[in-house]
Every structure is written in structure tokens, then in C-alpha cells.
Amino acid sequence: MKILILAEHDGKQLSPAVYQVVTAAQFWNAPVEILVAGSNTNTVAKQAAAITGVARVIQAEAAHLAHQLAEDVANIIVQVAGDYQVILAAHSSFSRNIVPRAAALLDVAMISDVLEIKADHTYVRSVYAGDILTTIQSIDALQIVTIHSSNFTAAKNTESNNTDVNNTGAQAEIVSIEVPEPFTITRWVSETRSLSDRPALTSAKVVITGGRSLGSAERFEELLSPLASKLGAALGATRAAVDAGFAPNDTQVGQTGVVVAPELYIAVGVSGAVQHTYGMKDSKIVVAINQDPDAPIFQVADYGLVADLFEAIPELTNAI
């Protein structure tokens, strides 16, 4: 039996995500594989291999796969598939966008956003935005699963472990394989990246979200980003906020946004509906500033304090 994970990537760095799931991956006890996909990517294929308790990196590359499109990155999948039992993502928009699509070409089960891991082909996972936990089997002869990587501790590197899968010390095997052609129907056009010097969202130790009682995009800038420049802290948003033009959507934290679990998550004019809280309720601390005695937000506070944000973030701001 063997694991293959799929490696989400920016070209430069793995996402903190997949030392998660290769976390995820050792309740099965068996030998664990990394998939990186893409255009020069023996940087991040390093990455993979230094990874405590990764066996091998298969590496595909390909000029096509600079821009990585579901359809390539599916089809890749499907090419390696029959050699594995389970194949693994980190449960994000990158996953969300490749792996359905694996499966189906696979004709097996999907199953998504898996908070915990349990024998049989038995997983628990949320429903309702959290309020209700499922448990399901699938009894597909190959598992593919997106992982909750936020529920899992990150795997530790080789490096500062001194120690591997099979206790060598060495780093993982990397290998490389054929790509398929690439799918021609579909084509890359663009980008537009939000250019920051703050820590990504996804990553971020603290994350300071804003509402839409802040009520305008500057009002959104002027009043966080001294707090969050102080901080060290990465900005997110309410999908609120977000429809308003406050804030752009890769900022969104929530069910259909980003997932974060930082140390410590700020929440400033949130009111806490439970599409919000699921995106963040995995944070270490998590501190409310609402007017609002009664808001939801308080609810899953460990601090919370009732004040005018427009007077109490500047406050708070001046007083770090």
C-alpha cells in the first residue's frame, strides 16, 4: 500500500498545508509520495523530499505546467493513480479545483475537507458550516480525500530531525515522469496577483479580518493596516465586507473562503455568522471587537471586548 499526496505550490515554496497532510498521511503506516506538478520545480521537489516521513517525490514537469490547469494536473493524477490506495490534498481552492475532477475520471468517491481519519475508509467531516460532524466510509478500492489541514500538526524536515521514513537521515528519492500531453481545450489567459509585503493569509501566526461595519474600502486600509504592520499580521475579510469592495477575495475567510488557523486571530466589526466561524474557529486565541454585546463572534471569543472599533483599534494600535 502506498499514499501519494498532491503538492500545492507557488514555484519558490511548498504550501505549509502539505506538511499536514503528510501528518495526515502516517495513520495509514504505509509509505508516503509527493506529487509536485509544474515548470522548474526542483527547488520545491527539495522541499518535498526533506520532509519527515515522505518515502519518494515524483516529480512532473513540463513547460505547459508553468500555469498548472485542473485538466493537466488531473490527467496526471489519473496516469499514476493505479500505484497508490490513497491519493491526498490539502482541502483548498488549489484541490477543490483538481481533484474532483481526478476522481471523476477515476470513477470513485470524493471525499472532502476530512477532519479526522479513522479505520475501514471511515472519515469524519463537517456539514451545516460545522454544526454537524458526518461520519462516512467509502468502499472505493482507491481513496481520494482532501484533508482539513488545519486539524493535523505539519510534518517536520529531515533536516532539523536528523531522520526519515526509514531512519537514514536521507532526504526522499525524487524521480521524474513522463507528462501527458497537454489538454488543449482549455487554455491559460491571465492573472492578477495582489502584490503584499504582509505573511500570505493561509499561513499567517496572526490574522487580523475585518467586517463591513467598517464601512469603506479606506476606512478598511486605514484603520487595520497600522494593527497589522504591528503585528506582523495578515489581513482577511468577512464575505461581506468582501461583496461590499472593502477587500478583495482572496482575502475572504470563511466556508467559501480561505481556512486559517493562526495563533491569534483578531475579529474587528465581525458579527460571527457560523459561514465566518468555520474559516477560523481552529485559531489558538481568538480576540472580538464588536459594539455589539450580543454578537455571535463573542461566542467563540476568548477575549472579547464591546467598544466603537473606530476608537478602539487606533487605541489599540498606539498602545503596542
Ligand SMILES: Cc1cc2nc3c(=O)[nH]c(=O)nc-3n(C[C@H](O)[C@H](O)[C@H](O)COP(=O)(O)OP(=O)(O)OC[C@H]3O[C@@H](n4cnc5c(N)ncnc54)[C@H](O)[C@@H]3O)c2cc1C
Given for the second form:
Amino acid sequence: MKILILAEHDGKQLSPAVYQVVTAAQFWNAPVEILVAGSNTNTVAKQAAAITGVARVIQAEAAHLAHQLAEDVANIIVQVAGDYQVILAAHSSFSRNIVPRAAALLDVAMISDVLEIKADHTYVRSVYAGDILTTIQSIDALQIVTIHSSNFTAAKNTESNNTDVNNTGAQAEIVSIEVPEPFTITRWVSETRSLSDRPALTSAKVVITGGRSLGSAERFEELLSPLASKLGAALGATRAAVDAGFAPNDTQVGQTGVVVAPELYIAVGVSGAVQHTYGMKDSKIVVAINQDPDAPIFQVADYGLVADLFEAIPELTNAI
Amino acid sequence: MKVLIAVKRVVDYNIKVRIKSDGSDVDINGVKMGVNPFDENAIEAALRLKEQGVATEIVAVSLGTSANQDVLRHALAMGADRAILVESDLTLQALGVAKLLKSIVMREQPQLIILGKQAIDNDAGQTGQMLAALLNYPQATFASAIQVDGNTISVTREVDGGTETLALNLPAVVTADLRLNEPRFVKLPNLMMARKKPIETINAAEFAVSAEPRLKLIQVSEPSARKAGIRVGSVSELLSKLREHEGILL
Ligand SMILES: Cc1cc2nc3c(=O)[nH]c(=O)nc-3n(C[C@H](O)[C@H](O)[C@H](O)COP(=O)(O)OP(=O)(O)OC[C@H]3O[C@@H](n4cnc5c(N)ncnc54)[C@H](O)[C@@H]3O)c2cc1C
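Okay, that was the form predicted on its own. Show me the form predicted in complex with this ligand next.
Entire complex below, previous chain first.
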């Protein structure tokens, strides 16, 4: 039995979630292999090879994989799938795009966003925006699963882990494979990246989220930016704040945005709808600042402060 | 150009779903149901293509029991031209739905298929990609903007850290993000008119595909609530509490 992990990367760095999926994969006690696909994968292949618990790295490199289109990456997964009993990926927008396509080509009922692996073929995942947990069992021989990565600790690098008695310091072998023909009827045109000096939302240690009550994009920035700078925090937003144009789309935290699990989450003027709390309730410590003492966000907060955010936030920023 | 939209019937997003007393499943008996919000974005996108003169016919399809007629009526009231109900008593899961939708696509031959990017009940987010795979069509998921230009569609997708724009040859599959548009409200006269529009019912068994569920539900439960927190009276009290925690530097 072998396990394959589809790795998300940007050509320079593996996504931190890959390390968490490697930990999830250890459940099966079987060799874990990582697939890196792209047009410039040497650096990330080496990073993957250095992760403790990784037996082999499969490198799929070709010019047409520069943007890792779902059609092309799914075809690579299909090509190699016969060697594996389990195919895993982090439940990120990257994998959510690719993995269901591969699963259908392989005629497998995929399981999305798994919180816990209970037994071989048996998983726990949430439904209804996290309100309900379900335990489900798959009857497919091949398991195709995306992992709720924040529920798993990150695997370490063999190098940076020299105190580990099991560590041989060895790098896993890297093998290159031939890739299928490009799927030419989808073409990549362009991209926009939100430029920010702040840490990435999904990997930041501290996340500050602002809601609709911030009132405008200017006030959102004016009020939350200085605090974020002091704390080295990423800025998130509720859907209401994003829809109102106060913050970029990719900062939306929640059921239909990103899921974060930082050490510290500060919700500022956020009501705490389930669609929002779905994306933050795994945070280690949650602080909520809201002027409404009955706001549902207080039910998931470790520390609640009933206050006007326009007074409390500057006071907090000054006190740090 | 014909546009096909897929519409799922789900529990209204405002409802807190309960569990049956034996823990075997959720209890949605008598609960308010409606169109999956993302599917409303899909319908709206199709309607706007029609208003631009790009789409000529909009066909809405839903899979499930006869109860699904209500969400199809909603799609018709929003402006879809006709509707198809694929009737099945099975517990339908993404792969089975994709297979049945493929059969409908083969029959209807739409140039564009728009689905919601996920359903708010099971949050799986798979059906569109699976349908595209089975048809060997191009796909663009999480769309926040679309533009049809002759035989191609250009789609802006919401991805982590920004957006990405793809050009797909038609026919293609697109999944809608909430940001794609703001779905119009259904006016009462339109709802009345929708009653006159046709809903064709096809028994799923007529298609030679197996839509049997592959995922067995073993148990449902409530997640453990976060440990109850405390209220602090001031910013300085908040800070002193936070400073007691290891690993938080303030
Ligand atoms: C299908 C679907 C998907 C969704 N997905 C998401 C998602 O992914 N993420 C998400 O966030 N939402 C999502 N939502 C929306 C969600 O239901 C809520 O509407 C949204 O989270 C509310 O945002 P908010 O807290 O900013 O605004 P509101 O609910 O309007 O809350 C504003 C809060 O600010 C407080 N406030 C006002 N003024 C002040 C002040 N001066 N000082 C302190 N507090 C103040 C108020 O007391 C209130 O609690 C989704 C909804 C649907 C239907």
C-alpha cells in the first residue's frame, strides 16, 4: 500500500499545508509519496524530499504546467493513480479545483475536507457550515480525500530535526515522470495577486478580522492596519465586509472563504454567523470585540470585550 | 447558445439543523428549504448572458424527489425558460449527480453549464469539476466574473491570494462564487407566471448510469463547543489575560 499527496506550491515554496497533510498520511503507516507538478519544480521537489515521513517525490515537470491547470494536473494524477491506495491533498482552493476532477476520471467518490481519519475508509467531516459532524465510510478501493489541514500538526524537515532519533538526515528520492499531453482548450490568461507585506492569511500566527461595522475601506485600513503591523498579523474580513468593498475577496474567512487556525484570532465588529465561525473556530485563542453583548461571536470567544471598536482598537494598538 | 444550470434544494442557510434522536442522520423534516445560494448566482449569471443576447435558452435542472419542483419553480420565476427534474429516491452524492447531469448534457447539448461552486448543506464542492471531467470539458471553478466571446468564455476565478483569469473553449463548465453577481429577487407575478412554464420529469433510472451512493453515513453528531470563555471589562484586562498565554507576544 502507498499514499500519494498532491502538493500545492508556487515554484518557490511548498504550501505549509503540505506538511500537515504528510502528518495526516501517517495514519496508514504506509510509504508516503508527494507529487509536485509545474514548470519549475526543482526547488519544491527538494523541499518535499526533505520532509520527515516522505518516501519519494514524483516530479512532473513541463512548460505547459506553469499554471497548474486543473485539467492538466488531474490527468497527471490519473496517470499515476494505479500505484496508490490513497490520494490526499489539503482542502485549499488549489486542490478543490483539481482533485474532484481527478476523482471523477478515476470513478471515485471523493471525500472533501476531512477533519479526522477514523479508520481505513472511515472519516469524520463537517456539514452545514460546521454545525454537524458526520462519520462516513467509503466503499471505493481507492480513497481520494482532501484534508482539513489545520486539524493536523505540521511534519518536520529531516534536516531541522536532528535531535530526532529516527532521523537519518536522508532526503527522499526524487523521480521524474513523463506528463500527459496538454489540455489545450483551457488557456491561462492572467492573474492578480493582492500585494501585501503582511503574512499569508492561512499561515499567519495572528489574524485580525474586521466586519461590516468598520464602515469603509479607509476606516478598515486605518483602524486595523496599525494593530496588524504591531502584531505581525494577517488581516481577514467577513463576507459582509468583503461585499461592501472594505477588504479584498481573498481575505474572506468562513465557509465560503478561507479557513484559518492561528494562535490568536481577533474578531473586530464581527457578529459571528455560522458561515463565519466555520472559518475560525479552530483558532487557539479567540478574542472578540463587539458592542452588542449578545453577539454570537462571544460564544466562540475565549475573551470577549463589549466595547465600541472605534475606541477599543486604537487603545489596544497603543497599549502594545 | 443554450445554457444549462444545475439547482440543488438545500436547507435554508438561516436554519440551525438538528440531529435525529438516534444519531443516524440530520432531521430536516418540515425544515425550510430553498435554492442553494451559489446556484442562485449560477441562474443569475445565465440570465445576464441572455439579457446580453449571448444565451438564447436557459434550462434549469434539479435532481431529487418531486419536492424539488419548488426550487425549479424558483429558477423559472427568476427567468429560466424551462426546467427538468431528474427524479430519484437515492441519496444522491456528487459523483452520482455528475453522472446524471452528464446524461442531461448529452441530451440537451448546452454550450455552457453553470453550477454553484459548492452546496451549503454538505460543503463538498465537487459536482462541477466532476461533471467537467466526465464530459472531458474545460472547467473554471469559483468564478467571480464571466464573459462570453464567440466560441470562448473568459472566466475570472477567486483563488487564494488573488484572482486568475482563464479562457475556455465552449462547451465548458463553470462554477459560480457568491461574488459573481447579486441574484435578483423573485417578484410575485413572475412566480405566478413560472407556474405556467414547463417542468419535465425524467426518472433517473432511464439513464444507464449508476448513481448509487458510495459513501455510507455511519453517524452524525454535534461538534464539541469551544470551551466557554470569559468577558473582560477593559482593553488593559484583555491584554493582561492574553499575556498569561505562552507563545503570544504582546
Ligand atoms: C451561502 C452563504 C455563505 C456565506 N459565507 C460566509 C463566509 O465565508 N464568511 C463570512 O464571514 N460570512 C459568510 N456569509 C455571511 C454571514 O452569514 C454573515 O452575514 C456575515 O458573516 C456577517 O458579517 P459581519 O459580522 O461583518 O456583519 P454583521 O452581521 O452585520 O455584524 C456586524 C457586527 O458588528 C457589531 N458592531 C457594529 N458597530 C460596532 C462598533 N462600533 N463597535 C463594535 N461592534 C460593532 C454589531 O454588533 C454586529 O455584531 C455567508 C452567507 C451565506 C448565505
